[in-house]
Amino acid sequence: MALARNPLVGLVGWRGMVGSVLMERMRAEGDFALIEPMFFSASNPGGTLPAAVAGLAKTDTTLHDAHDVAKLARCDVVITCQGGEYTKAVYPKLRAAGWKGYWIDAAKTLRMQDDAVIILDPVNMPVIQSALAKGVRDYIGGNCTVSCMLMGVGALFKADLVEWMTATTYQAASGGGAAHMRELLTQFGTLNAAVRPLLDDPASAILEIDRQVAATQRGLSAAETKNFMVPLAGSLIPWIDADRGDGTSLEEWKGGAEANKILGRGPGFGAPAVPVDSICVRVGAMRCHSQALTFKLKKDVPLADLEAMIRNDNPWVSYVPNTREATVRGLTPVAVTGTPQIAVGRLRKMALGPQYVGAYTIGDQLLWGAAEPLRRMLRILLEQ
């Protein structure tokens, strides 16, 4: 179904962290000139638009109730960053009311549904185009780590070179949300304050500083660890998301299940799934998720050829030569935060054999891992 000129697009969850990034990107790319936006709110229905977005509304400056199915049903497209509980509560009612519009969602709720597509168009545009031709109406953003990884090394999967892949992820606090970012910074502040006098004394013993830091970490209150449950500042947490009861976390399961669905592989696609396994770790970075990857390729491919495939796959790959100087400057959260670039480096053949390849990727999960695929899916619909 082609959209009419200036379609009515409902925006939900636009004030949250992912939603705010989405608004920034839509402004920067001129998307609002092509649509009639309708802003919804779960917390302030009936209010007036905040000044930050008031200029984007062409005619309707009211904040509509995000749970008002009749109002949502007026929209040609609904884009939501409101979260999974909202999707569970509203989406079924909207479809049951007969709504035939396009649902574009950042939440995980619908990702693995048979009639939904996980969107990452630089990687899976043929999958998206096939779904549009079949009349599919639900387009869902993928897991942030998986999306960033495939943006970086998707070329190897597209060429059907990968026999299997393992990943160790290093995921930032922002993957949990704004409250998690605040908690991390607060913990860092508490640790610094605990040893500030010793830090100010050049003659103080570093081991005494270390002992006091450890004691402070172990003494953090339940309020100070409300979101992560344990200290993250100066530490890490080698478990993310729910326990599946088989020794893996839900985040680790997503690595294989979502990567294959994005690529159009596995059940329902007529191509065998690529085994993907992970250990997912939360680290004390503010933004950007990283992955240390090990591939077993189906054949020995020269390293220079692999590098060329990765470099040329999409305009957002930023290839980092496998040297110390280039790596420490270009393959870090500090280098990548706030940019659309997906840095790929540490590419090398491994001692396991010529078919084994190591790599490292990093991307800002609030951009390609969250907001950007939603924005680009809207553009795809507009350009049909």
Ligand code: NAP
Contents of the next structure:
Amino acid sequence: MALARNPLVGLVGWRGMVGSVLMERMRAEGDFALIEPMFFSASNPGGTLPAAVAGLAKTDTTLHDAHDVAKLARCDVVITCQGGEYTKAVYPKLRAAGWKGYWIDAAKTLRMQDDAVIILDPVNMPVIQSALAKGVRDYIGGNCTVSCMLMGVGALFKADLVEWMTATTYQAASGGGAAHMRELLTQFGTLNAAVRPLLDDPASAILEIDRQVAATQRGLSAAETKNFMVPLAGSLIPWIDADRGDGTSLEEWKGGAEANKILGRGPGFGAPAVPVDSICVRVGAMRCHSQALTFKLKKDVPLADLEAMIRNDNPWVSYVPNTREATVRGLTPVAVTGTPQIAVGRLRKMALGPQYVGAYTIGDQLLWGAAEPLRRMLRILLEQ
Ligand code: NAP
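Moving on from the form predicted alone, kindly provide the form predicted in complex with the ligand as a structure.
Full complex below, order starting with the chain above.
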């Protein structure tokens, strides 16, 4: 169903971390010129739009109640970054009320439903187009780690070269939300303050500094570890999201399930799933997710060919030559953060055999991992 000119687009969750990045990107790309936005709020219905987004409203400057199904049902498209609980509460009521609009969502709630598509158009535009032709109306952003990985090395999957892949992830604090980023920085501050006098004294003993840092980490208060539960600054946490009770985390399960759904593989699709497994680790980075990947390819492909496939897959791949100098400058969260580039490097054949390839990817998880696929889906709808 083609959208009318200037369709009414309901925006929910625009104040959160993903939502704020989405607003920034939509503003930067001129998306608001093509739509009539209607802003919703779960916490301040009836209020007036705050200055940050007030200029984006055209005729309607009221904050509508995000739980008001009748109001939502007026929209041609609803884009929500409000979170999974909101989706669970509102989406079924909206559809039950007969709403036929397009639902674009950042939350995981609907991702694996049969009639929902996980959107990452540079990787799966054919899947999206086929769903649009069939009248599918639910388009859901993927898990940030999966989306960033596929933006970097999707070329190898598209060419059906991958027998299996494993990942060890290095995921940023932002994956948990704004409060997690604040907590990480607060913890760093506490650690620094604890050893400041010793750091200022060049003659102080490093082992004494180390002892005091460890003691401070172990002594962090409940308030200082409220979100991560344990210290993250100067440490890491090799478990992300729920415990599935079978030795895997939910984040690890998403890696395999969502990657295959995005690629249009597995049950319900014509092609078998590619085994993808990982160990997901939270590290003290701000908003870039990094991943060390190991591929077993279906055949021995020259490294130069693999590099060319990855480089040429999409305009956002930033290929980093596998040298020390290029890697330490270009293949780090600090180099990538705030940019739409997905850095791919450390590409090399492994000692395991000619079909085994290692690679490393880094992406800003709030851009390609969250906001960007949502606004691009809106553009796809506007342009169909
Ligand atoms: P978030 O920052 O917690 O925002 C969600 C909502 O919380 C906001 O829309 C806002 O709703 C409310 N809120 C309450 N206090 C707030 C405050 N002080 N500042 C801003 N908002 C506040 O959540 P998020 O990280 O954006 O995630 C939203 C959804 O996207 C989730 O389903 C998440 O799983 C998914 N997702 C997140 C990421 C990520 O990296 N964080 C990546 C991919 C997908 P009201 O304005 O209505 O109160």
